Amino acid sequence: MKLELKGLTKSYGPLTVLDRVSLSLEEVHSLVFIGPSGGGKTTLLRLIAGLETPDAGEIVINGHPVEYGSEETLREYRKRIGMVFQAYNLFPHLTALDNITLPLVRVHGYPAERAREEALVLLERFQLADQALKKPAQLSGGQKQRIAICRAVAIRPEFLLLDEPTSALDPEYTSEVLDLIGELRDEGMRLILVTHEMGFARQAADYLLFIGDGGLIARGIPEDIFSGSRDDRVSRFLDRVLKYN
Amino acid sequence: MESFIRDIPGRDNRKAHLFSGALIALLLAGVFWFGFSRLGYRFAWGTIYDYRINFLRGYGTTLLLSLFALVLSLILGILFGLGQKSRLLPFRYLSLFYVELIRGTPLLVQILIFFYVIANAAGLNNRFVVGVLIMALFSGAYIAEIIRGGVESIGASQRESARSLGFTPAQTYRYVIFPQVLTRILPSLAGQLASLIKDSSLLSVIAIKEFTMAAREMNANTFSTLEAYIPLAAGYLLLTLPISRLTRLLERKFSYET
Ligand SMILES: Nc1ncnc2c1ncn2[C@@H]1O[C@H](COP(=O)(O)OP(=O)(O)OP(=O)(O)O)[C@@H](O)[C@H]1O
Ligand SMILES: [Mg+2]
């Protein structure tokens, strides 16, 4: 995946969490961003998932710059990628199965029948297919968002943002989730997630952004972060967050 | 004694459930009785019997008329629940004024305004569809707050969830929003039907000849006002305590998600 921003700007008030930021990737698969608290992570993957409209500059993913002209062009592009959020991603009321083919029958037009069994395809891959009839509060946090990846990948996105898929969910679940992330990004599948997780980000980033101040403070791959880097702000940042890991 | 009136968990504790319900419908037997004795009243219950055609009427006029006017005012409370977040803002408005007035003002006020004022203009003399009318207005915009409510406690974060899956808004509300709404709000939409048929008793003041008027022409021609009242109260609580069953069980069927 080739993703370019060029002056990318976005602020909330007189809040600027983005002020124009550059920058040109060539074929990246997995790309994790990290930072403080409030630097603007969520910020920058909402951007990019057609969720937010940037108030300056542009993204382009691919060679096609993404087209916040309209909510119908908008939409067209969510339709190609898939997004997971921090919690709450499944629809209450479905069961997991039916959380998986709404959007495959409703959005992309699939027969019910071919729904279903793509959906099953992947619940079964992903040993979900005791909860396929399952509703959300029958499932355990892990499960859920195992689900809500499935839901996300069953469109066949072109790529799958994920914004800190584990931070909500109790420690003991985040290691399937983390497991089902890892196995899909070394089936092919593009990723680009949010997280907390250290270790995951130094073993499942190709690429590493860290996010705040308004602006890219470092890039790099992860030995080049994570081994001395030369901004103390990361530094910091690492030393605090590796100080129980 | 402990047992018999403590409901402790885990326990079987049916005959103290029955012993309290039975204590307490005794203590309020003993208090109408003491009531009525104090009274000297003179119980002529023959009377009811020479009325009973005229009632049965009543009670028959005061079905039809409540489930006339509940399918009417769900169509109401619908189209003015959801316009109250309406682009268009007259029609926003429209829906904002409609709640706010009618739920600001007494029943019997908007009754005695609508027939006198607006059939009249509009040459409406049926009094049943009048009823009917008013009844919906009424209800109509209690639903209307019910539906918005139910509506608004749809988290933001299912929105976001069907937004980034591509889905318009109008799939979001057929396929996401109402399926849970509708669950929801069911156990007040049954509340709220109760209430409409208590509330319909009013419209005898416009003497459309629903149950209260039975009573009342009853009470008017005979001065047998108890015999007259104390049916109408037990012929209300027949149709009111099976919906409150209702209610208290679709709650408890939902209280699934949060
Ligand atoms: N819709 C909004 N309205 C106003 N301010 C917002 C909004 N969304 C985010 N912000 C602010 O923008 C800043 C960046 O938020 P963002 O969520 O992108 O940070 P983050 O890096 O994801 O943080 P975290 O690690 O806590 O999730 C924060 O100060 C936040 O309060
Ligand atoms: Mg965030």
Second form
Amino acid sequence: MKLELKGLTKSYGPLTVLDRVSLSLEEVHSLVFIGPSGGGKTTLLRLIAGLETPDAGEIVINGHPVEYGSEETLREYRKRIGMVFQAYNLFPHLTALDNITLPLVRVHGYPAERAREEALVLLERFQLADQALKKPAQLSGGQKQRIAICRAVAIRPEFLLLDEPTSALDPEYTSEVLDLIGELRDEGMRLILVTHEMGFARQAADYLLFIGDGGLIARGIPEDIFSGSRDDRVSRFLDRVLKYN
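If the one shown is the form predicted together with its partner chain, what is the structure of the form predicted on its own?
This part shows the chain on its own.
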């Protein structure tokens, strides 16, 4: 996956979250964003997903600019990528199975029977087959997030975006979800991930971006960020979050 950011800027009222951010990555398989809360990680992810519009600048993925000015083009772009949110975003009135099949049928034009078959294969693969007919209220947090990941993967996306997918989970369920993401990565799924799980970031990333203070404070392979010569802001952040790990 090739990613270019060209002078990317995004503000909310008087607060500038990203300020003329530029970056060029020629080939990255698993890209992870880390940094302090409110530093711009989720904003950048949502811009890449086409869920927010930049105030200035451009994003180019695999040689194609994200065209925010055309709703039709943006809608087609969103159909090619998978997105997993912090709070699952499952339809509460639908079963786990229907949460996966509905987008396949309504958005991607799958015949209902094919969508059901695809969903059942994924549920079986991720040890969720016995949860297929349960609604979200009947599922654990880890199960809900794994269903959300199944839904995102079902469309066979060009790449998968994950926004702090374990932030609402207990440690036991966090491990379930991180194991699943690790499996997808090992199987070749391209990922862009925001996480506060530093151990997982270090293990799963091909390349890390440390985002804060409106820009990219540091970038590099995990070894460079965690063990190499570091910006003082990166060192302070990692010293705090790794203190009890």
